[in-house]
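Okay, so here's just one chain, in structure tokens, the form predicted on its own.
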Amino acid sequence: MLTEEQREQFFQVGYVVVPHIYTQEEMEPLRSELSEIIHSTAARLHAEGKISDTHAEEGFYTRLTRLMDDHPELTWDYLRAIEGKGGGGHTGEAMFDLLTHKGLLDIMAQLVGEEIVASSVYRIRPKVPGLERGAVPWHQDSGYFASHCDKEMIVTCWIPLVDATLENGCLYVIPKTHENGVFAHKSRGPSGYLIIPDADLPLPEAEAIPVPVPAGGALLLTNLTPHCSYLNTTDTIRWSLDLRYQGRGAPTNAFQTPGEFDLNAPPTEIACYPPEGDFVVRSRRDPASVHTYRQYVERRAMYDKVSLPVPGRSWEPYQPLVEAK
């Protein structure tokens, strides 16, 4: 549970670190699931004659790096296998166990109430050393959500599977700026990332605060807290998760099928991120509405087959400044 000081920091400053939520033993099943994905992908590419060395002797924190170093052109083969469509495609049982962990949900209840929906936007982040895509530019999570949800509380739980340090790419935040609404974002090329240009940052980048987090702990962020991360400069992968939760009163598609999506419906009936399926993880009022593991897998699969828009966002392309020569 959060202390009153931690809860106050979250709401007043926009973020807080909770050092210990998961034990190493609780995180190990997900590491095993992800290791198996890497192994099977490497085995397939080897059978297809695309790679000669599967680096089977390497461990969870180095194997993907070796595979990508050998064949950079196959980077997306590995990332798609790990992340799935949109980044939230992995629906292994260990993933569900971490999403529905009692300790984490107890904390979420202090921030969004006892009726908890897991927002569809959860992600697995393998920040491979030197991988350009591993550096995520300044943004607010609300920049990706429907504009009618700008005033909703959607909590991001950023959870490293290894100690997150300055060297391997912990997150940076700009504190006490989450009450200023959504800043101007721009879309940034094929990576799909949004970026708040330097001129639109609420404070100079030099005033941002790095936030190291131990493995099994979490950095909790509001959906309006600007944050970013830089390149991993170590020789091991910084694996992390970002999970998101909201109260049941916020717009959700947890009780809809993709076929019921209606862009012209009242905003209260349109999920904050329609392309993927939300699911209920706790309800004191209606326990029968909590989605089981099987229902969670079915919901994610249903939404994986369609492509739905995010209403109310039309960010312009990002044009970096070019120095005159």
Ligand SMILES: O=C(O)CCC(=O)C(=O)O
Second form
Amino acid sequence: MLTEEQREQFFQVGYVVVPHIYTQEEMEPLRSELSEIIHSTAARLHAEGKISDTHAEEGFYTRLTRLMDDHPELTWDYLRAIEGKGGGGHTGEAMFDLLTHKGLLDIMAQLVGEEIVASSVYRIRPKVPGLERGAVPWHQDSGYFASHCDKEMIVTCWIPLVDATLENGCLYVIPKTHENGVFAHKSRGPSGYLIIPDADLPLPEAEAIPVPVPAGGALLLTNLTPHCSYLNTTDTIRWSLDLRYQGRGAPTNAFQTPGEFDLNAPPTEIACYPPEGDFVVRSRRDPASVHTYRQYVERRAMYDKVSLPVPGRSWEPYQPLVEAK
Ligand SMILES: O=C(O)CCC(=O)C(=O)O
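Can you switch from the form predicted on its own and show the form predicted together with the named molecule instead?
Let us now look at the entire complex, which starts with that chain.
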């Protein structure tokens, strides 16, 4: 549970670090699930004649690096396999166990109340040394959500599976800037990230704070807290999860099918991120509404098959400033 001081820091400063949520043993099944995905992807690429060495002798913190070093053009084959197809995300049982971990949900209840919906926007990030996509530019998570949700609280739980340090690419935050709404984001193109350009950052970047987090601990952020991360300069992979939770009062599609999506519905009925399926992880009022593992997998798969628009937000393309000669 959060202390009163930690809870206060979260709401007043926009972030807080909780040093222990998952034990090493609790994280191990997900590591195994991900290792198996890497193994089967490498085996498939080998069978297709695309790679000659599957680096089977390497472990969880180095194997992807070797595979990507050999064949950078296959980077997305691995990333897609790990992240899950389309909007579905990885839906292994170990992932579900971490998403619904009692200790984590007890903390979420302190921030969003006892009726908790897991945002479908959760990610698994293997920040491979030197991988350009590993560096995530300044943004607020609300930059990715529909604008009618800007005033809702959606908590990001950023959880490293290894100690996150300055060297391997921990997150940076800008404290006390989460009460000023959503800053202008720009789009970096179809596969790229959103970015708040330097000139629009609420503080000089130099005043941002790096936030190291021990393995299994969490950095909790509001959806309006600006954050970013830089390249991993070590020789091992910085694995992390980012999970998101909201109260049931915030717009959600946890009780809809993609076929029921209606762009003209009242905003309260349009999920903050409609292309993916939210799911209920705790309800004191209606325990029967909590999605089981099988229901969660079905919901995620259902949304995988469709492509729904995010209403009300279209950011301009990003034009980097070109220095005058
Ligand atoms: O893991 C990272 O490096 C970036 C994560 C992030 O930006 C997020 O969770 O919103």
